[in-house]
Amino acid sequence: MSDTGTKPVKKYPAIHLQAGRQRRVMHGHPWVYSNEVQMDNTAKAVPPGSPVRLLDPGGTPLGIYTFNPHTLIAARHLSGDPATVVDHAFIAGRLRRAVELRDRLFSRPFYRVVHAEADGLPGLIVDRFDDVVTVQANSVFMDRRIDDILAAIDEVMAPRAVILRNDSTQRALEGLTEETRLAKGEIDGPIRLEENGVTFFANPLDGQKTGWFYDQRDNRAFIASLAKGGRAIDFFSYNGGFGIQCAVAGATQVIAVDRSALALENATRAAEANGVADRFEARKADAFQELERLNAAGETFQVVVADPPAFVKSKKDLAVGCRAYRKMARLAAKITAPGGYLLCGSCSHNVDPPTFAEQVARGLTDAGRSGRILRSAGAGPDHPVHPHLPESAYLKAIVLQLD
């Protein structure tokens, strides 16, 4: 079905692929790199962020794409229908489709609404906290259509508040400045959210990313199911996502370790809201330093969670980052009790699953531990992956039982 209905065809600028460079795109990959485009004067003159008609070397239309002649990823797929008109109705339609999927997946309105390419809106991230929505536009195309995006959000979800979290490093690659601002409504302190039936608090205006990491939802539920009757410790805990769920599931003691006092305040508030404050401790510390201290003290835990921020933010950091993951796994394994459970996480998209699994395995060997992998998983279903863009499956979580 066309995205345009009965609308007249709008003539967007035509961009041609170079001869012999069309195969990857024609097989479904949603990105076109600058060295695959005939970057002639006409292409260079297209304003960044414009919709274009992408044509194969012979002139056959391949669909409508976003275009930026100044970036490595020059074009991003929007629609296979060359008659598509990219307007408010187009954006609202994609958003409505994304919301309908999440509402089928989840019974409560706490989820990632739009996950970029996989939801047909490349460069756009939208998270929902019931009646509060956060938006991140990571491309010139989306940044220039922010008014249409906000109008579509109002039309489809009618939130009381909308926050623009346009402070990601990806924006610099598109020549965009960073900003965080309240686009609609008011926010007075942390907002309340729910995950797996547990109450949490987040700061979408000044917390990390969009304020919460919904991607670990399923992995949190799994590790929490193993925590009953034992001690658990959550390193890089942020707002307490893993730790609080372990406490609610019956852990006898939970320690959340993070360097952010604000995040630990949210975790403590969540412990109180869920009636587990008597079994919860917020510990402000550097995770690696605390791991070293606990190793020296000989402490052990039934459940150990180590889910850090990205250690590898670019390919040049790969070697250093891999050593950090190996060290993290070694130190965390040493404080995991025999028969206990260890979760190691990575959100570095530059580290593929086999490489991450190798570093975790090496860390176990360094610690003199053995065991078995119980679960190796990525993000939850509200973070879908485009079938031709496996590199967007950035999240990795490995759960082991150690001997």
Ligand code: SAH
Contents of the next structure:
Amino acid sequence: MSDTGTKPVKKYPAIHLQAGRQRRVMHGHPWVYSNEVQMDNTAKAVPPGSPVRLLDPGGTPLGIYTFNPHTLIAARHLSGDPATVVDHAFIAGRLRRAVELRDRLFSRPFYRVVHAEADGLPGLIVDRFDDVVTVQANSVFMDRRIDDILAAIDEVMAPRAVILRNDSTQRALEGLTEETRLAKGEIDGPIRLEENGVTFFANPLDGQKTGWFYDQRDNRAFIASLAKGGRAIDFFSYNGGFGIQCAVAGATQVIAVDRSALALENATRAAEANGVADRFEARKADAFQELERLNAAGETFQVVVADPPAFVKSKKDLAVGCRAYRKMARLAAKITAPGGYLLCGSCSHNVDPPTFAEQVARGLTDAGRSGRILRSAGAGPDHPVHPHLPESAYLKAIVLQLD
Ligand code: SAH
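After the form predicted on its own, can we look at the form predicted together with the named molecule?
And the full complex, kicking off with our chain again.
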């Protein structure tokens, strides 16, 4: 237990687990579901997003949790120390720890700073583009504490601009509305970022998610290492993350395919900034139509990347989404040159790694191709995973060499 000095211990409301419902929590799981707590009058009266003291059915304190009596995930773990005061200093401390970890992992200040539960800040996402920071509050607690979070970000990173990207679908589950706004400073056009030594551009105010997908960093480096001397094509390219890294690594020609003009503008800018514009083409098209067209034309590439948006946004879409992954793998495999490399990605958290691997394998068979998996990976270490939430490891990337 930490030394609380002369500070009085703040008495947060006491929430009791129901008898027989303590096992998972005692084993370290950070969430308590609403049917596991005693929803007595105290519990029902807790304003959503307040810290509470969680007690086991026998009255033993389990720690400090955030609480929302109206959501399925009723309580989220904040601290095992029942004396913890959840104030500005608490949030700043967690943020400082998260930044220190990233600064050890990466030499440049371009990374995901906070990855929710795994960084001890349940529901909070923070991305950093040097002196521009984007924030997403996906729990009521984080939403209510946004001023403390912004103050902590100023204290720890002193950015020139901060953007609130509160437009995720998760917010609706917590009864929160969507909003995107500038919380500090100004943003004038796309911002610059670096990944694996390559320059990119992103629009954190109106691009996808928080502007950039740092999660694929290591997978981009891997596929780029295979791209030298051949043609590469990057489907669902967004701002060019995979494709431009292939070009910089020595691909003879790179085509980025996306249906978003804004994304392709950023990719083209990146090609220019990295001196590979003469080997880069942005192609505005539907990825599946372009895959069919290239198949019909009999074109092949040394490297094919297909890293789409989530095809399975909710569990009910699983069968349809899996068929889409399988089709994507089939079409992408068919345009991969013999001896070439194929990367299939998925960011659907509803599709577990074995299920995704199965769709990719079936797609290969459908295409009449054989090969070998060289890499089967998830997100980089700036997207850490809470040990008791393995299902939060949503990203999958499979790299194969095809015969
Ligand atoms: N591979 C990207 C991330 C993909 S995000 C990266 O490494 O950063 C999803 C992208 O797919 C978005 O840019 C979106 O515009 C694009 N997209 C979605 N559906 C598409 C379709 N049917 N055809 C082409 N692009 C599509």
